[in-house]
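Below you'll find only one chain, the form predicted on its own, shown as structure tokens.
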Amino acid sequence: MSSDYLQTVDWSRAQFAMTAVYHWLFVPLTLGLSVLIAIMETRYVRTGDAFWRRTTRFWMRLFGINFAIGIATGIILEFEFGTNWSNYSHFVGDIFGAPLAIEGIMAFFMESTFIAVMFFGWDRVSKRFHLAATWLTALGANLSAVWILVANSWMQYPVGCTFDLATVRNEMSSFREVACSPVAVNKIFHTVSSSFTLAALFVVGVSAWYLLRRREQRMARQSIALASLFGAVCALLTAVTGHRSGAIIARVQPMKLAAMEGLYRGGEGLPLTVVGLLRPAGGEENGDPFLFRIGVPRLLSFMSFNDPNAYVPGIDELIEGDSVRGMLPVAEKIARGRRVIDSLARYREALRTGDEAAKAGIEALFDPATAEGREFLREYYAYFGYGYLESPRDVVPDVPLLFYSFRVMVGAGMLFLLLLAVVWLCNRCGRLAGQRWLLRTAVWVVPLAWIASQAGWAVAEVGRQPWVVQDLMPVTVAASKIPSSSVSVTFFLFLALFTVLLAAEIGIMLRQISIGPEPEN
């Protein structure tokens, strides 16, 4: 690979990561706040109380600001698959493109259509039709997230596909397997519930700010009553699905789990590290990768395999392999992957020279209808992506980033669950207004919700490196063959644009919160 192409890969990774980080600042609030708004408007329609109309319109205003700016970053993110990652799009576009197409045709058009009614139809349509438009907007926003998460989950766990030798592409063989894989189902519930939790914390935090300033007392208390209960339930669901995520990762992405735990040497009955400090040199040069750590005995084994004595492999075992436990060494996977690459090269040569015998022999290897083909696909093509790696240690992601991000995410999640439960209880007992320390905590926890959300995505996306598609395609061969200077220029242009948009959103949000709800009639 040329040095300029490798620079293109690095700039493309940086640009996509930057765009995704900015986009994900807007998405979680959109998902959760849309549902909370729909619940508030349902109360208005059921009770006829103008208070709930006024409350709904206030939170809807904040939702609209966030939604509009989130659309801009999301569109750019999807276009980058074609501009920056054309090799990836060619290799798996038939699979990855299907859920994104459904997202655009069904979900995005739904929310884009009904959001106009939601904002501008208050006095133009009936109450029930307007309520239906609000719920359909919320449904469309969350369906968009569902289909995008299906596509992302397939990159983590590629199933329901077959390899077409003629086109050198993966093609979908089972939409059900792609959409309903255990990784996809759990990721959908975990991500959406965590987004609902973030939105609930936002509503609670803004309402707490009003209580501290003795403004909009009824709106603040009622919003807290709804959002804190909603958020506590969603935070609990996030914890449950997070535990399930660990068990799934242990089976389909064991290297990610080992990196999350800073686990270089595996074993049976392993503890889960609650807090710890990694050595700068990691575990490669030191017997113990930690300067210090506090853990819960046997919890890692239990959470991974529902058995406190279960064996959990570490980074070194995953690289070196273990014949007793059926783990191939990475060096052997690289050799098998290179055999597949060599077979594809010989196939192209056979096509060029018209060597029908060689062509037929290679086609038989990739034919899933024959025993020989099934064995080759299972034993060799399954490690296709390894053939592009230069060293066995290339399969190790950024251990410190994963280790600390995971603990930020989990620690913050536990704090959110406790805070929302305490706020709900104090509000229900009528004592929240006097607990100024608790109100201040609720305000200051709001930015932590976004930090935890970003940490969760760092765990998910950095954890599968070096793969863009797990085991099948490393990032180093997925990028477009374009000059690195083109990507670097657009990186800084997008960075400036997104920073301006973020600053504008924060400024407008703070201004609207300061203004407060519309005056009572």
The other form holds:
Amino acid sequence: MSSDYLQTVDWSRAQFAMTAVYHWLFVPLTLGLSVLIAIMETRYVRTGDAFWRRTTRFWMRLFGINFAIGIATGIILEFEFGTNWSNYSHFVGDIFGAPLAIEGIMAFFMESTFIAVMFFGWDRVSKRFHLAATWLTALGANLSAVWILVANSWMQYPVGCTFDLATVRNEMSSFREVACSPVAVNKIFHTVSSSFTLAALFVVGVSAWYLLRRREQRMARQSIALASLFGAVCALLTAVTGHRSGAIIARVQPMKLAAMEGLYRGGEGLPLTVVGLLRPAGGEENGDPFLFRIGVPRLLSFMSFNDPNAYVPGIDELIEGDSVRGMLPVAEKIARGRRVIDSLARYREALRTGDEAAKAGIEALFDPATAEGREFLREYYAYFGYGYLESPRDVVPDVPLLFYSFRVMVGAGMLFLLLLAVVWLCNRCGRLAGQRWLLRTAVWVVPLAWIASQAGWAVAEVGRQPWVVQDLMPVTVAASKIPSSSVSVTFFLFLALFTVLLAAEIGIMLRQISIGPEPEN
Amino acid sequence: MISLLRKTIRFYVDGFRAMTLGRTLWMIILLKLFVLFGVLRLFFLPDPLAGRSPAQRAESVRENLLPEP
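The form predicted on its own done, now the form predicted in complex with the partner chain:
Okay, now the whole complex, with that chain kicking things off.
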């Protein structure tokens, strides 16, 4: 591979990561706040109390700011698929395209239609119709997220597809397998519940700021009562689905789990590291990879296989393989991947020379309708991406980044659960206004909610490396063959655009919070 | 039907007229869409496989995925 192509890969990765990070600043607040607003408006419709109308309208205004500034930021990601990742986009075919298309249609028709009624419809349509529009906006936003998460899950766990040799594409063979894979279902619940928690922390934080300023006392207390309970339940659900994520990753992406734990040597009944500091050299010297660590005995084994004594493979075993446990060495996977590449090369040659017999022979290898084809697809094509790796150690993702991101995510998640529960309890007992340290903590925790959310995505995406599609395509062959300079220019253009948008979001949001809700009649 | 259409248009016209903060937000949205579609998409983000037939796309990706013969 040319050095400019490798630079294109690096710039494309940096650009995608930067765009996704910025995009995800807006999305989780939209997902969660839309639901909280819908609950508030439901209270208004059920009680007829004008207080809830005013409260709903205030939070709806903040939702509108976030929605308006965040809208279409995800489109850049789709542009990047076409421009920077054309090999990947073609290779994944309609498997990735179909969920994205459904997302686009749902986002456009549901959110765009009902959000207009939500903002323009006060006093113009009936209360119940307006409430229905608010709920449908929330539903539309969350359904949009569901389809994006389905597409992302397929990259982590490519199922429900067959490879078409002639078109060089993976074709969807089972929509149900793609949309309902365990990775997809769990990821949807985990991501959505964590986004709801983030929105709850935002509402609690802003309300705490009003209480500290002794402003809008009733609105702040009632908003906290609702959001803290909602957030605590969602944080608990996030923890439960997080545990389930660990169990799924242990089966479908064991290297990601080992890297998250800094686990170079596996074993039975392993502890989960709660806090630790990795040695700069890692565990590649066969020594202890930690300068220090505090762990909970047997928790990693339990988290992975619901058995405190279960065996969890480490990075070294996953590379070297273990015939007793049915783990292939990576070197063997590389050899099998290279055989698939060789078959593709022979197919190309057969197409060029018009050798029909050779062409038919290779097509039979990739035909899932025959026993020979099924065996080749299972035993060889399943390791296609390995054929592009130069060394078995290329399968190891960035261990320190994963290790620390995972701990930031989980640690912050536990803090959120505790904080929301304590805030809810103090508010219920009528003692919250006096606990100024707790209110200050609630305000300062708001940015941490975004940091934890981003850390979660770092675990998911960095942990998938070196793959763009797990086991089938490494990032090094997924990028387009375009000059690296063009990608570096757009990197800085996007950086400037997103930074301006973020500054606008924060500026307008803070100003509106400072203004507060509209005056009472 | 025409009455419903008129009501719907009226609904949006009145809604846009009554906006305060919304005007600023719409300005941001329109500016952003112009930058995205009118500048970035047009000049900086071409699709390298655009305009090719499915067979040509397949051939191009096959070439990219395989080592030189």
